[in-house]
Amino acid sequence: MERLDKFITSRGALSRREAQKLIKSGAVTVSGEVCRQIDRKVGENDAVCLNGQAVGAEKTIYIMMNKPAGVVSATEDKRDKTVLDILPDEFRRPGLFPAGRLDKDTEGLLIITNDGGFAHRMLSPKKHVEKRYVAELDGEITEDTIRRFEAGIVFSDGTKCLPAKLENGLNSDKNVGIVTICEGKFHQVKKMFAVCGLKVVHLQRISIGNLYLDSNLPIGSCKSLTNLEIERIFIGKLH
């Protein structure tokens, strides 16, 4: 048995505060009767409905996380904390996974979902979905560095990256690069700069497609995304 507000939160994309507001408004029924008690104890056998719709039916959800450094983009890991381990209670539910990955020490935009079809669509090389990163470097970006990124960086093992866009950071800071790629090879951004003799000292993903990291979302925090926001991912491509 669990509190009514927690029951609703753990089975949908609502925050605890949103669930409590709806309960108090009379939008929730338990076994056919309106219930305004947020701390009412309910269980799996109780028929809980929100605006006439059964709570608990599986639905696709999308969560934006401002991933901190030090956690891995995985559902479980024996050595390190995962992004699911740090997920706030109001977002926790079965079936969630990170759509794509960010390196352990990379921060920024990560989407957590239970929608496998969406993840496949976003990660498919054929879709050419742009990912944009801000990279702080131990040296300066030159015109040659920019040209090499545009031509497609080749790693020492012969792996060739697709053409990428590299720009100087805010106020033309040559020690900060804004990188736009449309693939996701292992440690790709760091390895691309390494080929050019530069080391990445800090890396943050700021956008996927036309969906940007919320600048008001603190590191380690999350927010729910609507279907319309998710569709922004598929607007705007390099190719």
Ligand code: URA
The other form holds:
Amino acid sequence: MERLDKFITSRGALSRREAQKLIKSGAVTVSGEVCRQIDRKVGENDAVCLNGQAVGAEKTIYIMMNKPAGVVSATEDKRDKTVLDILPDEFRRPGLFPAGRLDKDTEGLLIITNDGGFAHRMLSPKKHVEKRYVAELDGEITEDTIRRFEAGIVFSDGTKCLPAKLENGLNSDKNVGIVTICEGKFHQVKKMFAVCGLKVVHLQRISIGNLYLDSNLPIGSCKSLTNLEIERIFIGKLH
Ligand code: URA
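Following the display of the form predicted on its own, present the structure of the form predicted together with the named molecule.
Complete assembly follows, chain above in first position.
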């Protein structure tokens, strides 16, 4: 059991003084009753609400980031800025992490969330959620490259990739490919092209499942997604 003001402070972004002020103002209920007593003892089994909202019941949040190059997809890093470091203040809260990784130099669609169950579902290799990328290359995509992607690229260490779709990109520019993969091996897209003798000079993720990067979202910006929007990732998936 702990004091009511401490209970609220340790589970949210409020200071002890702010929590005490709110308790005294009558904004806090314990098990449905207004409680103005800051040192009232409460525990995990007490339903504590602040302005009608359960305290400690972590609200799930899903953030679409248009990741810029130069930041790493991690919660902390000794050398580099992370995607959490560049989050605008209004999205910050404890427990956030990037669901999946983009390389430091890769841009585009990244989901940041505090929902571990969702991330597990999205990243599970069994789910085969499709990820689509626009890759700019140092050379031209040939019919042979497309066929090799279709057959499943094998890395030099013997790792076999699942069949992937490769289409010529914008205006049929042969140096630009749109790649769809349904797994997430380390540096996968770059390594698949490298096997075919091509270097990726720019990489951007444009979709995950049926969720597309908002084309109005500037690089480095974020927007929150509703539960309905985030479910687009799984549209057409059976599990
Ligand atoms: N494949 C890569 O090579 N890099 C990424 O960031 C994502 C997929």
